[in-house]
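This document opens with one chain alone, in structure tokens, the form predicted alone.
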Amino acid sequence: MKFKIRTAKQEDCKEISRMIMDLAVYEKMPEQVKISHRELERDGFCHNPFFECLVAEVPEEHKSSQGHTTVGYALYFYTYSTWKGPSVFIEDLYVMPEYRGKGIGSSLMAKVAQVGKEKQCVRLQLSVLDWNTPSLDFYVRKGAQDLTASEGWHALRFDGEALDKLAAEAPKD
């Protein structure tokens, strides 16, 4: 099947938002999605964007049963390792179920790697839920290292009241 990977444009945000919700449903956490296409437009298409995004498109003759031609996306951003240097982090890699197994996810991930290498990134990182063995197996087949198993890293998060409380502890200027 023919498909194209391209840099997302602001007008793609409604389609990206739709797929973000699809991914959240798959991950059994749809109630956690608190943003819409408006926040994606604001945060990804401003002077200093918080993220970059690629989309996968199929020709009109291969559109989905719901009429979509945008069938996947990879949303990523840059981080910095004090041990290794510039890094790229994939926040989301998603392909609609009816388009999986056709090389779209591999192509999205490879394009993120290529973009990262062009920006001197020395590694690509991502997170995957422990029960999501199809995705974990896919990443490991591609050469990813499972850092939980090999190095014992835990992913931690501050949000909501915990983030507010921590921010309130900051020294006053």
The other form holds:
Amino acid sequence: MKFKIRTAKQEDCKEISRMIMDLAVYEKMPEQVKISHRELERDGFCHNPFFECLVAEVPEEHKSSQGHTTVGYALYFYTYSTWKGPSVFIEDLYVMPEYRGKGIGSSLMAKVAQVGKEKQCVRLQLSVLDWNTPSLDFYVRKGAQDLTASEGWHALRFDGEALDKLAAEAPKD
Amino acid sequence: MDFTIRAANLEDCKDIARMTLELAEYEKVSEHVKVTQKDLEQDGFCKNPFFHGIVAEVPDQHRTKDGHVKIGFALYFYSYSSWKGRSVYMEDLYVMAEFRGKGIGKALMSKVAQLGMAAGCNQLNFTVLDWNKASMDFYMSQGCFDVTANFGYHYMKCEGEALERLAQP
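Based on the form predicted alone presented above, generate the structure block for the form predicted in complex with the partner chain.
In what comes next, the whole complex appears, and the chain from above leads the way.
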């Protein structure tokens, strides 16, 4: 099936938001999604964007049963490792179920890697749920190493009240 | 003990590089460190910096036996959650051994949280090694939660030859 990978435009944010929710449903945590297309429009297309995004499009004749031609996306941003240097982090990689197995996910991931390389990134990182075997297998086939399993890295987070409390205790300037 | 927390500047990169190596030694991975003082200067102080830094300093009378007054740092950058929006990621948090237990690590982390919230972030994320009990206990005591233990998220990386292969058109 023919498809195209291109840089997302601000107008794509509604479609990206739709697919973010699909991905959250797949990950069994739809109640965790708090932002809409409006935050994506603001944060991805401002002067110093918080993220970049690629979308996968199919021709009109292959549109989904609901009429969508935007069938996948990769949302990523740049990070820094004080050991290795600039890196790129894939926050989301998603292809609608009926379009999987056609190389779209691989193409999205490869494009992010290419974009990262152009910006001198030496590493590509992402996170995946431990029960998500199809995705884990896909990433491992692509050459990814599981740092949690091999080195014991855990992701920790402050949010909500805990974050408010922590910030309130910062020394005054 | 008196200390100040302030934004890092270009001249601090020498001390940040020194402390990065100390942190890597603590994490038993010093042979993995490829970034130099020059890289930090280029990557942190260019037009679109890859990271921001804050430094903890003590007055001269408390300098280390090697003469250092810059005795801790935190390095962070902005990231994004497609579920929650703007986030801040703390890449490194380090205080030299003889200055621990004095609230400096807590002050650095609070400052990152404050700066992040001022930029509209509603999450502060970071990673810690599971055997690093001292750090794990410290972070937990401050109210964070373990995303890996609770939700099962694993961190993956692609680098070197695997990344080259991936980036093939």
